[in-house]
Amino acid sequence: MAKVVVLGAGISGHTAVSYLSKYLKKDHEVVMVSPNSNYQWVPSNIWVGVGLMTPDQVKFKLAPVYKKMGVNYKQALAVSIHPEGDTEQKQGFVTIKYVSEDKKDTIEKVSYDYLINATGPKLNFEGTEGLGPKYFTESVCTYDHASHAWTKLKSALEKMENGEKQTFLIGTGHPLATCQGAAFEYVLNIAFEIKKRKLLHLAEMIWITNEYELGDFGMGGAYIKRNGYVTPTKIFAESILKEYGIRWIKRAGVQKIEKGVAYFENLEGEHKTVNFDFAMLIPGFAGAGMKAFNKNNEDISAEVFAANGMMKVDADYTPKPYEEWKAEDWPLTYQSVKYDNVYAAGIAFAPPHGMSKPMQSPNGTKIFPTPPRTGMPSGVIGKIVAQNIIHTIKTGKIEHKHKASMASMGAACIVSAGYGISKGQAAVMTVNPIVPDWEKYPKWGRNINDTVGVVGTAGHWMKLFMHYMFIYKAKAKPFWWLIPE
């Protein structure tokens, strides 16, 4: 019998773990360990922070579900990893802390064959001083966050409603921060709603972020088929905010917040400040925080993890100028550089390097978006990582069947505004590969035929149908399988 440990119940953890019940069954044994009692669908967290979905309809309990697919579910912290055992015992092992009510604060050893680290990324709000929830802005990272952030952003739909001016600030809150995607719908959202009062002679909107030009979400930007000519999204994305009334600030490392004061520096290194009323930016990400060891209890984790504690694995990461990045350099397989029975799937596993163009202030204040691996692409990296698992325990032979590298791997984003069957509308893009290739593309860098942006209700539809689609998937109902990542 072979054991697998899989780390985070997220998107990439919770497809993995899924895979792996329904495909080992009751011959092995595979362990979920997250400190997290719900699964969230976070897609719809947009939803949650204007007020059209409650936090029930984007959660539901984990035990349940696992205790459904046969999981042995542990709801606790991962805090190190000890992938050559210590000196009680041979085999690698992960330490957890208990949070669950019943077991709280216990330290518990948790052997394995197979270790999965799906951890997600820790939103490092103490990155910018008075960022999230606790201090001066808001986020829709979690339907805890963006349920705050509703009941703040109604506080001031009200204030207009009683003719008051209100500012919006909604962007990026670190000058390395990512999911830009998340952002981007919010702040239209925001004007959808606010135009559906019929207040936006009281609205300023402001859409702040590190990208040098908008629409680069991280991805260095794309050219994309639009209406039958080929546009980048730079204008896909401006012409957007345009239509929405939304005035944008670009390449600002936000550093500073205070009570409706941003700070940021630009890419020429001046010194600004923004006001607001109402402010959401998202914040930088980080690895979860676990420190490996070796069998000796000596602390190896800077050959386990990056510098900013996400795993290294199958990827190139020698340091190298922009224009030397290649395709090749993205991981495949997701194992770990140092542990063949180690893997990293979706947010946590450290990119080679990022899809869009470093950029530096005359201060030396790195100023661009790091690479995005959220929704999809932790799907599709969770899936694989279990499928290759899956084949190794059967068939006894270290080989990687399944790989999904994201300079190979298509992607979609839907950036819908507004709710419902007719009151809405979406921005859908998708992009083939989610990695440029220049050299299979010298023309676009990617697949122009597979890279598209169409602007209309239908997406909106695609959107509504996804959630209900992908929470049913989540909730392993009969045939989840047949539902693609």
Contents of the next structure:
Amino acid sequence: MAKVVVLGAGISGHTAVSYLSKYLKKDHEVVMVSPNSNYQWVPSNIWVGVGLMTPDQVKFKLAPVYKKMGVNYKQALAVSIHPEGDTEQKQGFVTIKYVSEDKKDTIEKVSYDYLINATGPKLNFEGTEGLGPKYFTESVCTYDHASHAWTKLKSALEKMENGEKQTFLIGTGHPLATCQGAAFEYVLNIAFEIKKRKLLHLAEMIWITNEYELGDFGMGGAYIKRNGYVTPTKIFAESILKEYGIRWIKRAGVQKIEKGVAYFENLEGEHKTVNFDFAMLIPGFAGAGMKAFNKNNEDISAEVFAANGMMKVDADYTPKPYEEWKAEDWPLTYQSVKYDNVYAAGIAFAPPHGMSKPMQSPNGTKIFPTPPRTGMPSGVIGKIVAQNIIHTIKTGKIEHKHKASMASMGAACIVSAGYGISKGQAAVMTVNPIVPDWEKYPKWGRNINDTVGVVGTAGHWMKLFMHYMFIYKAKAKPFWWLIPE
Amino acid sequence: MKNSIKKTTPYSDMSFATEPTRMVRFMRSFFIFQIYNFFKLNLKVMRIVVGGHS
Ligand SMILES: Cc1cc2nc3c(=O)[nH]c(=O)nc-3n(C[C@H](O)[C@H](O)[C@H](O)COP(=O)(O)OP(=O)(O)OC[C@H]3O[C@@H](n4cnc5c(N)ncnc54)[C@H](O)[C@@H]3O)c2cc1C
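Let's see the other form, the form predicted in complex with its partner chain, since the form predicted alone is already up.
All chains and molecules follow, beginning with the one already shown.
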């Protein structure tokens, strides 16, 4: 009997555990370690942040679902991994700390034959002074944060209803932050809601971003076929912001927040400020902060994890300049560099480098987006990692029949731009591959025939449809496996 | 969505951005066209996602 332990019940880990339990449950043990008792469909947090959905609509309890799947669920935080065991036991294990009421703070060693680290990002608010819901800005990265953001946004809207002007600052809250897409959705939804209430004349809306040009989205921008032209996403992004009445500050690395004021440095090296009444700024991302130890209890974290805390996998981490970045640098199987039975899926794996060109100001401040890993690739990676482990358990051979490089897989990004069955809007963008491959596609970096950039109500229906479809899938309801990641 | 920008400030960033015409905005919520787009886009997304891994 084999034992597979998955850390993190997010999009990637939950996908992995669903497949593992489907194919292994009778003869093997599948364990999930995750601190939050709920699963959340993160993309819909945008709607929680503008009061159009409640947190209950984007989350559900994990325990009953895992009971149905036959997964051994431990509501705990993984603290450290010990792939070689220790002086007491030979088998690899994870040290976990319970957060559930009944076992709070209890420490346990959970042994494994195979380990999947899918702990996603640590929202590194500490990386920017004054950033985050505990201080002066909001976030939509979790349903709690989004709900808090809505309380603050509601009060700003009320002030406007009483004739008071309000400034909204939305974007990236760290010079190296990623996930521009989520912030972009949020600013468009705020603009839509303000317009709906006929309060635009009292609103100043500002998009602040570390992108060199708008529409970079951390993937080095893209070209899309649109209205008889091949257009850079810069045109697409600027056009939609202009249409929604949002002005922008680009090439900006936010460094500090005080009440109502954001301090930033731009690529010219100038230090500037921008005032706000309401701000939602995405923090920098880091790894979950686990440590790794060898059998002698020596800290080997630097060998297992990259400097940002994300796990090193089968990628080429040799430092090289932007001009030498290649599609082959990106991982295929997500197997740890050091241990064959350890994998990292979703945001938890360390990318070999960015997709956006690194830039720095004359003062040496690096200002550019780090690479995003959106829901779709996170789900796909979780699935193929599970499939390879299932194959190994069933055949005894480590063959990695399933592969999914971000430099060969496509992705769709549906950027919500307003809610409502008849009036809702969203921009649908597809790129293939996600990581530009300038050798294979020298002209556009990607397969131009697979690109789309369309705004319309259909996009809103798609986003809504995905909300219900993916929650259905995550609840492991009948035939869930027929729904693609 | 058409909103408050009624005045263009020359040489501002915004002044260099494109803007959709009324026709484009109408088509964005024109039901029949959007139904067609819904199926077309879903198919495209499905093909890209399923084809991207082995
Ligand atoms: C507001 C917002 C909107 C978005 N919209 C879209 C969209 O429209 N389309 C799209 O494709 N992507 C979207 N994304 C990105 C998408 O949500 C992420 O790519 C995806 O959630 C990443 O999946 P993951 O499993 O790697 O990480 P997560 O989903 O973050 O899951 C990580 C899990 O690990 C758990 N964990 C953390 N630390 C530990 C630990 N020490 N031990 C055990 N467990 C731990 C966490 O509690 C969590 O359950 C959006 C993101 C945000 C924030």
